[in-house]
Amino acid sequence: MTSGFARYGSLARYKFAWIPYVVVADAEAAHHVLVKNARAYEKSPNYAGLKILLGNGLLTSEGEFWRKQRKLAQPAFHRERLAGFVNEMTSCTGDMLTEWSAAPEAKIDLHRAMMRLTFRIVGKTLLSVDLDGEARAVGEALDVALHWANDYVESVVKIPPSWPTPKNRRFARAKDTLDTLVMRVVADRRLAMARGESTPNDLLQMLLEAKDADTGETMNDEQLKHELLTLVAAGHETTANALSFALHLLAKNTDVRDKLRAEVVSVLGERTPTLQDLPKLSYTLQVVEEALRLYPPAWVFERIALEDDVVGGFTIPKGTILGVAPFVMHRNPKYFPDPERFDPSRFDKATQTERPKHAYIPFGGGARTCIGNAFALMELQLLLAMIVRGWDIDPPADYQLKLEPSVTLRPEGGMPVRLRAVTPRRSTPEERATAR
């Protein structure tokens, strides 16, 4: 990819059929599109498939409606509110590791295991229900629905989803599975509230109670469904992808894995991590950030120009689609020397070189930065620490990672691995004192 930058630069113009398209892998250009002149852009028509699937939630809505919804939902994602979810994250992970201990040499699909884990965490934190028994059905439904959304966008002739083609019927069943799950949970919660029963302080409750400061309005059930579907889909799909890629990278870079494990043992010993441990797990966070650099689940953000503009010296006519592409941006040698190398020290806050703000954008940029970014980073840091402390993840010797750049970036065909339990070296009193 580095040779591509030398040949084409950090912006590249294409044409798909009659539609002009510009790939943006330049930090200043990304800042212009996402922040400086964001009013001149909106989500591209390529989000149409997702809008059919997820409705008019934070991911797909625009303009004043989006601003209103973002304002309503934002308090639910303040870091101090998220702190209460740490126990659920670590408890679910502990349950998975206990299952692994029963078959410590098992062969598993790592990506499927991470999807199951993060789906259970979403259920516990977002909805206060254990969805583990529904993980397979919902995972399959989400897989069908996301592929349909991607295929719908890529189709030159778009068949209306109401037409009873085999693919549309599969999508309708998948969407019904997702809708039914969310609305069942909302109905149960509203019934509990009507009865005056005690309700949990989860994200669903925060959204149910959120009121517009000016009008006093709350979200109706249809809008709650849209927001919850978006959060359920994004909250476990992207995190599972990121965690799978991070564990794959550690399996290929055992020196990094061993350094990470040493930090975890030094800070935690054998106990479960808490919120207060996160600042001490600094190298763990660097590993997460470097994995997100190489394999950002949100690998491209598309915008369409609402008016003529100039971006990075390019004339951008109205109607041009711009793909601000973290997957490409994060491999720009101008910002990340030797960009294909897995090197968590790039994110050492004490030594890292200065980079433009929008050179690293795994969660987007500007006002539409992912609302769940703090939740995702906290979850990834906790889960990765717990898994790596006691387990090696060994892919087959002939395994070659293939990427599926669909709605999200995920490993194509799963990720086969063999689990191997390890007994990490106990930290010395001196190491524990240093960690404190």
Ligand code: HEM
Contents of the next structure:
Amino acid sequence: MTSGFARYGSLARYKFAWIPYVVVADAEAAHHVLVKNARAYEKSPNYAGLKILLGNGLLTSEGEFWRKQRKLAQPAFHRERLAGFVNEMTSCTGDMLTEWSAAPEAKIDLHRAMMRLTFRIVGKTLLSVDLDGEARAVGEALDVALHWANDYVESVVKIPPSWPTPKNRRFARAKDTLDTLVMRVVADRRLAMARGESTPNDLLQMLLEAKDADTGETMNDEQLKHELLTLVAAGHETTANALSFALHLLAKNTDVRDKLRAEVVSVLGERTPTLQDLPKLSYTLQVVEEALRLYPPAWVFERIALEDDVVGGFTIPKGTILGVAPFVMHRNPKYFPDPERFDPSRFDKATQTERPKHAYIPFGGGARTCIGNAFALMELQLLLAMIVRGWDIDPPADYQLKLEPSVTLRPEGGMPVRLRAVTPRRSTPEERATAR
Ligand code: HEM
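Next up, the form predicted in complex with this ligand in place of the form predicted alone?
So here's everything in the complex, that chain up top.
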């Protein structure tokens, strides 16, 4: 997959079947669509497949309904809340690394391992349940369901999901697995509440207790299911993909890996990271940001024009679909010189050159920006630090990364690697002093 940037420039128009489609890879134009004139756009009909899967949750809803739901969920992602998630994130990662230590030279599918880890973290932080036993079944169900959603929007003739074709039947089974899991978690919590047991103060509890300001109504089970499914789906595959890509880039750029490891060792030694360590792990964050630049898991997100507009000097007739494409934008040499080079120093806060705000949009922009932005960055920083400190993760010599640009950008066919435990050298007193 190439970015197509060099060939088509920062705004490219073509037809997707009979519908006009414009790829947006220009920061000004993205700002216009996502912020300045956002009211003239809504999510494109290409989210129809996801909507059948996830229902009317935060990712796919619109208008007043979306605004109300976003306001309800937002406090679960406030900074003070996120601080409480650090322990869950590091203890799940610790468990994975302990398993790795039992077979330190193992060959594994790194992407699958990251999916299992981030799924467990979403379950523990947002729902306060350990879903580890469910990870494989849910991973497979999500895989089938997301592929179905992607094929559904890409097919010109849409076969209704209720028709019993083999593909639709597989989708129905996968959706059932996901729905059943979420509804079981909700039912268990309602039971605990009915028994007067003490309940965790998590996102699930907030959504269960949230009341409509006008009517005093609480959310019904169907809506709860939509919101929870959305958060579980949006909140783990994206992060798992980002971690897999980051670790792949580090395997190919051992100088960067060594520098990252030196930072982690000097800041943490052998300790588990805490919230207070995050600002000191600044190079780790730069590596995360650069990996998200080259391989943004949300590689494109779409809007449809509700009225005629002008974007970047182009007339955009009503009904045009705009694909705001981080994958292409992040390779625009105007914002990122020598764009294919993996260079975390681009995000060095001290030296980084000015670039327009919407030139770097792995989490989108404007009101519909990712609700899990800070959650994901924190998770990626913590997990990457812990993994890289003690492990080299190398692909086979003949491995070629192939990208699968589906609902998310993921490595096609998984990511085979061989684990190798390393004994990190101890930091010098000077390094520890600089890290303080
Ligand atoms: C590396 C990880 C992640 C990436 C790259 C990412 C990317 C994005 C992007 C680009 C959007 C905006 C889509 C649009 O404007 O059409 C979005 C929305 C969203 N994301 Fe994330 N995301 C990540 C992690 C998470 C996490 C951890 C959660 C939750 C725990 C989450 C939940 C959501 C939700 C609910 C929305 C819809 C927000 C709304 O419209 O109000 N995401 N994400």
